[in-house]
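Just one chain is shown here, as structure tokens, and it is the form predicted alone.
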Amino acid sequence: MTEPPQRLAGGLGDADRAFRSAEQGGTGKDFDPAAVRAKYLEERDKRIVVGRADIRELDTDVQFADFRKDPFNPVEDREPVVNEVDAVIVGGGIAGVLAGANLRKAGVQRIRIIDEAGGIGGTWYWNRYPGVMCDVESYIYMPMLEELDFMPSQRYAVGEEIRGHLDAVAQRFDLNGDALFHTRVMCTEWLEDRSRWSVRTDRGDVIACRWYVLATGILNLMKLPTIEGMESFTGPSFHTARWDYEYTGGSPSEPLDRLSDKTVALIGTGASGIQCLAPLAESAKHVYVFQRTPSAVGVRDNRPTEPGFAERLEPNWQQDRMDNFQATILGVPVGADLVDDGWTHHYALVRNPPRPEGMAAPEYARSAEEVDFRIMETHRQRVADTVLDAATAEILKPQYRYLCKRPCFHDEFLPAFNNPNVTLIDCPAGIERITPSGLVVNGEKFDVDCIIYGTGFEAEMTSLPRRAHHVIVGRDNLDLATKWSGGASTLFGMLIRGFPNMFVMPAPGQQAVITVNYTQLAVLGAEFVGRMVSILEERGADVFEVSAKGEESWTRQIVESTVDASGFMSACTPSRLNFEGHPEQANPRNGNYGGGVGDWFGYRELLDRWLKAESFDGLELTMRSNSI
């Protein structure tokens, strides 16, 4: 192996060295917007390269189709599965397990979760990898804490207690033992003759279903980019969400111990790999670690439940706490912070920056852009004050509006790097190839013994029949790709006209509204489903269908509603929070209810009016030939 060579760092431009007069005494109080912008934009336009965003397609890519395989748990053989059930439910992560527990208290009995992972977890089944936790609070995260008088053990919850959690609640709702493991929908197609659907899978199964649901989750594609050379690397690589601890030895909470004298790629710094890097600096030989674009990695603070906690809390506390977290994080007045974290703090307050009374719209956008510099400089300070080598720090240091790139939150990633076995490779455009035997930046070459790609997921906002995996084909022979193809269209973002008695658990790109906390918008979203099958089956109708006016109407609501963040987000790093640098790519469709990232509380309360109100404005129902 090559000696680990100094710690990559660039050097200072005109926009930087009038930015450095802006942040004097890190404090932001000589805050000069026209440096702080030029310094943004030059480091945008490092990272504005021509295949920026090409990935893997994994469903046909052979060289890499095997980075999808389950290294948890073997598939077993089993017989085809052809029979009918009430429900089919795509999908067995958070949102999943709460549609199934919903529709069982809804009195459905035959309900069938299918789902590629080996058993109940969704994204907390694949990613095992060491470190794995949530940031958003345990007490808020985990979904039916009261109803399963389980407090978890951390302020925020490792991976492991998570998906043993939401195991818990399946088994709760006897969920588990008619779901299909290891197993993936091929083709759901609506048959009118018997007003059901029919589900095909990759395992010869053929399942007829009254209700289908897609709760397939927003973080459910594996994204693998796509750089030259990389098949003809000879070593081991993996993805962090396929953790391959035969390599490594270990657990998520096992020193790694067969790494030892390896030399470890961690490709990636956003929330997978700065939870692992730590550990890998713990039992690697040495760790290079490539990165793009750097975090903003806030404190996070984590901490056991305190003795007692769960002896304080009145009925009904989780919901009461979301919501107040949900408030604090649109600007709605509370009394008390309850959850008073990062996101509370930062996130919050960027997203509501106070302004005074009579103060002017371009008054106030500069100082919510300063407010924004403030808190940058808190986090590059936090840099700066943690990481030894000040090339090191300098790479680390996000220069970037707050709201460009989604925020991480960890304790022990910066300190990582004094450790001597830690280099940062810096490499804004990317990595340039990679070679049987490492990776070349800048044209000088890394030799590792193993490549870990921490490089996440496909956005949030990929489109729903893409995150769906499969085809799934309504009345009049329409799939919802052609349907789609144009943008969403739905009702309430979760019913689609043309795919009769279906639901779709609500997520961003499809006209719902946006959370920090998806759990609260998956409950939200399962009890929908439960509350509107129990009023369905108590009606006796046999089939809904959105109406064309109905759907037509949310349409036309949300892309009017459409708050236009192109200017902003085309001044940004690229994320995936701005199609990788193309925000024009964005649609008024894909929206949320009430704009921007929704009226969270106001979508709720609608869906509760159109529920109690039981007349299904918007829908076409076909009742049974013996309902009165």
Ligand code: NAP
The other form holds:
Amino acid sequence: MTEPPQRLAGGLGDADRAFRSAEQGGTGKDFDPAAVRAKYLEERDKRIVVGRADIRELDTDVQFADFRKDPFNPVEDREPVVNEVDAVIVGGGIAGVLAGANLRKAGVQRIRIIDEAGGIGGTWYWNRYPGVMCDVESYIYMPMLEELDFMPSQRYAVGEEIRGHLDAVAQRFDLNGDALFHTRVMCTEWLEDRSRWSVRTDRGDVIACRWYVLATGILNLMKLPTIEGMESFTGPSFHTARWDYEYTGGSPSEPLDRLSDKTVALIGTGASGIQCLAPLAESAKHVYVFQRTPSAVGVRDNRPTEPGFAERLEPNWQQDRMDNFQATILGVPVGADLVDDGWTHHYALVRNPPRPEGMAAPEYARSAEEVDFRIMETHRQRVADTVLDAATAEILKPQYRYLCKRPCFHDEFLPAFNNPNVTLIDCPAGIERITPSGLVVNGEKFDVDCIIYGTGFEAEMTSLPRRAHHVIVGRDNLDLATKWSGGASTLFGMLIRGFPNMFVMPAPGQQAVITVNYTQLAVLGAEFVGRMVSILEERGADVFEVSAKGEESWTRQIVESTVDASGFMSACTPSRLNFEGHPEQANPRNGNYGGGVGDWFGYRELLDRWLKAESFDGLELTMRSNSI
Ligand code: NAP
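Next up, can you give the form predicted together with this ligand of this protein, since the form predicted alone came first?
Now the full complex is given, and it begins with the chain already shown.
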């Protein structure tokens, strides 16, 4: 599992070959660790400022209430639904749809997905900003391709194609008909006398169910920063996850034809910001890009799916390809690197720098730092080679270690800065102030017609009870937020004592594992849910509960395997990965199976063995009265 990776096989496109070759031979610059560290710390310190992580509480924020509204589909009146189903799944994104599909395969009849969105898709329902794409390869990101006999049109799929595919999966498993969309679950409570969950929504629904599946995902809560004066801005403003095409015109793939006389502010240069800049630059009169921290923007090299690709694939190819990707990322030797992109080259290499036999730990740490430096240099060189204005290029160069932030991959973001109508505004300490007509940075005012917040989400570092976005009350009136106030406690990162018959889809930071390809984790979680329900049904079990011993032992394992990354993380630029500059906030209880990003293959094997054994170690089962 920990052997150094073999050098990965080639197959690169022309566009990125030159970029990547630099990582082999270096960039000609000598590596001076002390100087590099000093530079990184200097850049970090510019960004550690009071209030950096302050965000608005969108649920209760009256002034920004419109930010949550669905701009894509009208909310239709309907009567409240009061009934009982077999399973309620909260969330109709990838995890929810896959959980539904697997429950259906397990023979569960009445399945009700509930989602705040107006349809299937989750993240891909809401994120329809121009240029929206997935930066994980479509052939491993879009689930159930073999089952649906579907082949994505490109190596990296656009949002619309992903959303359409998820909808097709939902239809295949008959999940749309009973779904309740534009509906937020407010409170769910375990009814001990009936052994059922009772789910209450903001539409007056009261739905009882036997199985309760939390599939709320990791990108469901938009992050809107608190910026002085932002409520005084008189023009339109919106988050990238609620793009206002009424105002901009166009569509995710068409020019934004109402912006030709508009000056636009784009705040944020993370994965969303970098994807929507080029379409904005194409259509708007002017775009000011407000950048707090530059992203490392690697080569994407998107291209249409090659003719004949599908025909060459063997049965079970998608699972094999996902495994191949995951192994490569974890540094497990694989014959060929099938995905062969920035993740499997740069990310995998930085995670698992080669360690020649006999190399001592300090030497290895230095060599790892040098590998990291060379890769970051290739990113900085890419900026210098692409962006013509030297001052702008300097600001766009990422000055931190590669794993300090989630890397991005894009080919049109950097060239957009060569357009005369795009201006980069460097604001490492954030935006100073917003006025009725514009934004102020370092005392300089930039007048704009519209502000677009590409400021991201409360992702995996936000704890599950908050991301669940509703109150969950289990046995003995204990709610999940209270239970987890000191950190996560689970069995397998999916089952929680005191919350019988409830499944939590696995996610980073809750005692499961982390995957770059979220879909692979969702597939695993969904198959686990389906298989477990099927076995419980066969055995005649009515209720499962996690035993105290089962939960304690899993949680202890997680805590004991924690890898303390606070040294590395404290030298990083602030980001959500180090709690915005406070790595000491990392809670070992919220770690992953196997420590660090987790032992994916070990975790999967363990779940498989546990299901096959059918002994349900760590659970207490209540059998139906007529069962044997
Ligand atoms: P993000 O990566 O968190 O980026 C948010 C951006 O807003 C950052 O540039 C951040 O600056 C900036 N920002 C936040 N508050 C600010 C303030 N007060 N003033 C100025 N700038 C501010 O969010 P995201 O781009 O939406 O992506 C979130 C996650 O979604 C990603 O990690 C990724 O997993 C996922 N995503 C994936 C794809 C994909 O293709 N797979 C596409 C989009 C999103 P700092 O960097 O300084 O914090």
